[in-house]
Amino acid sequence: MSAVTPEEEKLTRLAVVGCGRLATARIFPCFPRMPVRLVGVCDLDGAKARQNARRHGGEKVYTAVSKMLDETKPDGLVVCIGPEQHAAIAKQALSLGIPVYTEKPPAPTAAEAWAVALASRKAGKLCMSAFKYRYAPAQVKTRALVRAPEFGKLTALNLVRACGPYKNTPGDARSEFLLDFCIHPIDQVLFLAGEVDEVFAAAPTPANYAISVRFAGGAVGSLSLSCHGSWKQPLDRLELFGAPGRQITIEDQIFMRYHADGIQKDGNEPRFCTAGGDSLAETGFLPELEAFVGHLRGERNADEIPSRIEESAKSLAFYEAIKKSAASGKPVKPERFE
């Protein structure tokens, strides 16, 4: 391999674990737009690792995480595999003093996510989760509007989210509709409306949930979640209500309109065209990775990262409260961590 140039020395050194479908389609394409070097690309399937390294400028290929971390000593690690491995690899990297970005969910349970948070605090290094809604322009703008005096106190929200079929195989986190698909809207609700005080949920099957929420700030909400929709036409709609006449609507993650007394006052309505039908910037994939790299480069403090692992543990606690309520038929308060 050729010697590193002075220009390359200024780049942030990233290592990546995972070369599956999501990472290949959504994570790796972001790297050319950032000041980074891919010093290591790792996957149990060496062919996938070699392919992604070849396409995106990866310098070395690995099939073992420990070897990659030992040899490359990266400035940061990006992990995109499964929730069980996310937590274990994050703790391994943090113990070596390496900041970590993991895909969602960061762990199978809230307790395991909190264990990663404690490891992050002990190491004094950032661990963040890929909760992309916290970085999507429409969501960031909505959060600011909801907190503005003109909107008034948040009083209610209504969320509907639907997709195609999930297998919901017991013990397989990736096949669980509520955890794999719905963890994004669950986290979105916390990001925009604040912490949850109590949850009451009904679920005749693991494929359909009707959820009532009371927020710590006094607002109430309803979430309707189903995987009896279509992957070709997923449904994603959120409405938030403040003072009388104040309403915000978000469609498909990226289109937002704010109305006051029937007049549109603000919004996010980008005009773009992509072959894949979406935008890595507008859906939050690129901004969240930019936040991670910005932190590694000393441009953002850890407490300025919206999806720190401490916040992610709250989202998993909300998810667990939904499951417990649906199973028991009783209201449940999400677990709190300190």
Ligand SMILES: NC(=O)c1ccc[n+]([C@@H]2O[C@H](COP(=O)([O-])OP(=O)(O)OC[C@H]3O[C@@H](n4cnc5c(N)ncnc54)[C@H](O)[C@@H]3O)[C@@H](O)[C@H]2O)c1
Contents of the next structure:
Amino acid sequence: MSAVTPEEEKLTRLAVVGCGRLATARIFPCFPRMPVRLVGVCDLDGAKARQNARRHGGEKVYTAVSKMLDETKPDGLVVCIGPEQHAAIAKQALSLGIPVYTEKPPAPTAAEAWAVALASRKAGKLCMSAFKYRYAPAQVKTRALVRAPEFGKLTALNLVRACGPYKNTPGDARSEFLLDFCIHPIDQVLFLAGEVDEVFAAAPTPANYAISVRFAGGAVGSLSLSCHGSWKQPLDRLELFGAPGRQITIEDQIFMRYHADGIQKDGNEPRFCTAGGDSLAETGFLPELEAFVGHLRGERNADEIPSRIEESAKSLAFYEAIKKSAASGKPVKPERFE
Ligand SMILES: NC(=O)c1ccc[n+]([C@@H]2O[C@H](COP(=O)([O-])OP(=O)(O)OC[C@H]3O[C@@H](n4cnc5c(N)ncnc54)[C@H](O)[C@@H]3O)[C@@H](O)[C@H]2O)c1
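To test you: the structure above is the form predicted alone. What is the structure of the form predicted in complex with the ligand?
Below is the entire complex, every chain and molecule, led by the chain shown above.
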């Protein structure tokens, strides 16, 4: 490997652990668009690590994260494996003073996410989760609109989300529809509508959920979640209502329209033809990584990062409340952490 140039010295030194499907398709392709050097690339499967390092300019390849952290001492670590490993590796990196970005879900339970939040506080270093809806332009715009005086107070929301089959094997977090797939809409609802006061859920099987929500701000919500759809035709729709006549509709995460008394006042309607549109940006994958790198470069404070681990723990608490309510047939208040 040739010596580091003065220009490269100015770049943020990132390490990545986990070179599976998502990292390869959505994380590594973002790096050339940011001021970063990939000082270490790690996967238990050395062939995957080597391939991603070769394609994306990774400087060293590892099969053990401890060795990579020890040798490269990166400015920040990106973790993309699965919830148990996200929490364990985040705590390991934070104990070494290294800020961390983990894919979703950040942990298998709210208590484990909160333990990471405490480790982050103790280290004084950021841990953030890849909750991409918090960075997608349509969602960011919607959050501002529902807080604008013209919209009035948020009064109601309806969410429909459907995908192809999940195995829902007990004890396998990656196979659980409500955790692996629905944690995105669960987090999206908290981001847009604020904290949840109480949840009532019906789920005859772990594949279909009908959920009623009362928000702390006074709004009511209805969530319909199913993995009896198709991966070829996933459904992603959300409607939000404010004062009478004020309505926002978001389709497929990125197409948003705000109507007041039947007249469209605002929206997010990117075009993807010819040179238009950028799906990595519109889906939030690029801006969430930019937020992490911006923080590492001293351009964004931790409290300006919308998906820091303290917030992610609330999403897992909402997820657990849905599960508990479906199991008990009773309304449940999500656990709160301080
Ligand atoms: N944000 C999104 O929209 C989105 C979409 C898909 C997946 N995900 C999340 O991304 C994560 C990864 O999903 P995936 O589909 O890429 O999984 P995957 O199974 O394809 O990849 C995981 C990789 O981690 C490696 N690995 C496992 N344990 C390791 C360890 N201790 N050290 C180093 N490497 C290790 C495996 O060898 C594998 O290559 C999951 O948490 C998933 O929920 C997010």
